[in-house]
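Next comes just one chain, in structure tokens: the form predicted on its own.
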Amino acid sequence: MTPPRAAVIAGASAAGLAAADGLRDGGWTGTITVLGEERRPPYDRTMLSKGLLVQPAAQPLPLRTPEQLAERGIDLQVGHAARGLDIDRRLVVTGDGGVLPYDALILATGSRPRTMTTVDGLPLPGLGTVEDLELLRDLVDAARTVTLIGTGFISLEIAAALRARHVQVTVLGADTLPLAGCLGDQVARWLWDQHRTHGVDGHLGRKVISVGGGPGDFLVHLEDGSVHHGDVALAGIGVVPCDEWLIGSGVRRRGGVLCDAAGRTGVPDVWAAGDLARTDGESPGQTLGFGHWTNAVEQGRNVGLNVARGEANAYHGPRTFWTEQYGHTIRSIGTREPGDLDETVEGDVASGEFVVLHHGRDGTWHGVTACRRDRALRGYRRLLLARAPLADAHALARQQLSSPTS
């Protein structure tokens, strides 16, 4: 009797589990093994820097229950990280020295926070796991002041959560206006004003040169010569791919695992999904990822379907992300390209209820950002998926204004 075909998914991430679902939904009848590095079942990481940081003992929701995994015949192996790959013998090497043969392999090990250390080699805490969350809770419980290095989404979400806990927060970073590149100046300025209104201190437009001191008195040195003190210093300076285990494997890597829009890596029967996957962009050397939650799940499921059906359907879903700060949930679909105009077509940014279109001066429409207009946003998403022109977005805005919905 021929043994069942074996699918191995390296990484119990949202994309990895979505790929497992895609395999089953696509008709895969063989085994599915998902390897997870953490010793706990996979959970929703998106809330770590949001509501969970505010609530002293709350835990993130699991991505799948044991019953759901069993029903689909998915073998989740927690505490078993992928540590090596032999593409010639089709073997995945695990952290305990074991090997798993595969007929199809999906790489979905994701990313982790980029580390930053003090001049004495002490790593600054970041926020990427439940363990990081619990450590951060303990640190801020005993702190009067927290210094956040970085001005990205995670840093600003942490700042908002800490202010809800009445912790004094200082944000440091090289950007003069946080998130302006992806939200546009008007929305970014409104959001930063929310931080200032809630008591966040910001020293922007100056690079951090070094960090000295230690717990109780960190010393953060900026390029203008100023020094900022904090009981706790946190790093929120982006993420790096968890792809070092693939060094020497023959899988191409550049800021993650390179693949085409279908998820194929170029190595037979090896695919990439989620935050780890990178496709070629329009500019030479540019790569694009699927790091945001919705995209990671959609692209991961698409990879699973492709593997199961023997197809190579491309995933072209618009980039989708959201952030929650001070009771405002901001959602963005598509992209904002350098030089784009930001046109408010519904509501008013200053009121905290709006829809803003991002488009070039030539009328090329790239994306949309909205707050408190979730139902309206669905229509713009459909237009972006259809690659509709800007005129269609304007027509939708007029229709929404004539029959307003939230």
Given for the second form:
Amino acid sequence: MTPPRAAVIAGASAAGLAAADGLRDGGWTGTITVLGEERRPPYDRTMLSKGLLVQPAAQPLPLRTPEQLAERGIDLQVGHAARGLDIDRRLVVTGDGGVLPYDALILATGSRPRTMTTVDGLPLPGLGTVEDLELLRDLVDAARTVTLIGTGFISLEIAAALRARHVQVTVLGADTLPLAGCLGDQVARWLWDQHRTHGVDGHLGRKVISVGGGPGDFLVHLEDGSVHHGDVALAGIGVVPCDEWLIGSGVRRRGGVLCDAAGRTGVPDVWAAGDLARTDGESPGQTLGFGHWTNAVEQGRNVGLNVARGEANAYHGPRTFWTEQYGHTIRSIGTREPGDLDETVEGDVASGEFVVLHHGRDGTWHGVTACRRDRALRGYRRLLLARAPLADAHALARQQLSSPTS
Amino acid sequence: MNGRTRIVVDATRCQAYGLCVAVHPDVFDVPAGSPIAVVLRDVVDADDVADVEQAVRVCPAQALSLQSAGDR
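Coords for the form predicted in complex with its partner chain, given the form predicted on its own:
Next comes the full complex, and the chain you just saw is listed first.
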């Protein structure tokens, strides 16, 4: 009798767990082992920078209950990280020196915040784990002023949360208008105005050269020679893939693990899912990721289904993300390409209730961003999934305006 | 299986993120001021099931579940 086939999922991430579910939903009858680096069961990371930083003690919710995992025959091993891979002998090497044979391996170790250190080598705190959250809460409790380096989503969500705690916040970054690249100028300007209205100070359009000082008085030096003091300095400068454990393994990497739209890495029976995975984009050298929650879950599930069914179906779901700041929830579906026009088709950006389409000057439609129009989004998502032309989006907007659903 | 499904929102988990509303607004809503999502019609047709299943999967709080409503 042959032993059951073994699926190993490296990374107890949202994508890793979705892949495990996809395996079972696809009919996988073998074992499923999920390796997680953190000592606690996987939890909802999206809450870290959203509601949780405002609250004094609340913890993020676990992504699966022990009962759910047991029911599906998923063996979750926390505090047990993948540290190496032997693709010839089909073994994953783990942090305790053990080896785990696999028939199918799904790489889903995700990403972590990019780190930044002071001139004295002191790492600035970021926000990627519960431990980071707890450290940040302690720091913020004792701080009057916080300097935030970086103008991405996480950074701005942290700024909004800190203002709710009445901490003075200064945001520093090279972009002149935060998030303009992915939301468009009008929405980005409106959102940044919310920050200004809530008392956030910004020194934008100037690169950070170095950070000196230490706890109690950090000194951030900008390229224009200005120096900004803060009791606490935080780094919110994007994420890096957790893929160094694959160096020398034979798995191709470029800003993450390269794979096709089905999730295949090119190494037999080794797949990639979620934040770690990159597919080739349309232009040479460009890679695209699945770094946002919805895409990580759906692409991870698709990989699990493919492995179980012996198929190679591509995942083409439109990029989807959301952010919450000052009680406004902004959602985007699809992309905004450089140089895109931003056309308001429902509501009015200044009122905080809107639907904005992002499209090229040639009329190619790429994406949609909306606020307080959640009910309108299903139609646009379906059109984007079907790669519908801009005219269809215009028609939908006219139809939704004439019979409002919200 | 008659294709009819009951949707359950776990009020202890729901964070009112509203991802489910964006996926299927005919079924889910987060009314202004509500701390949790509400189900507008808790039994859906087979046509709706694909989107509702997606909403269940992508809920970061894992607050949604489906139960077969049984034959009636």
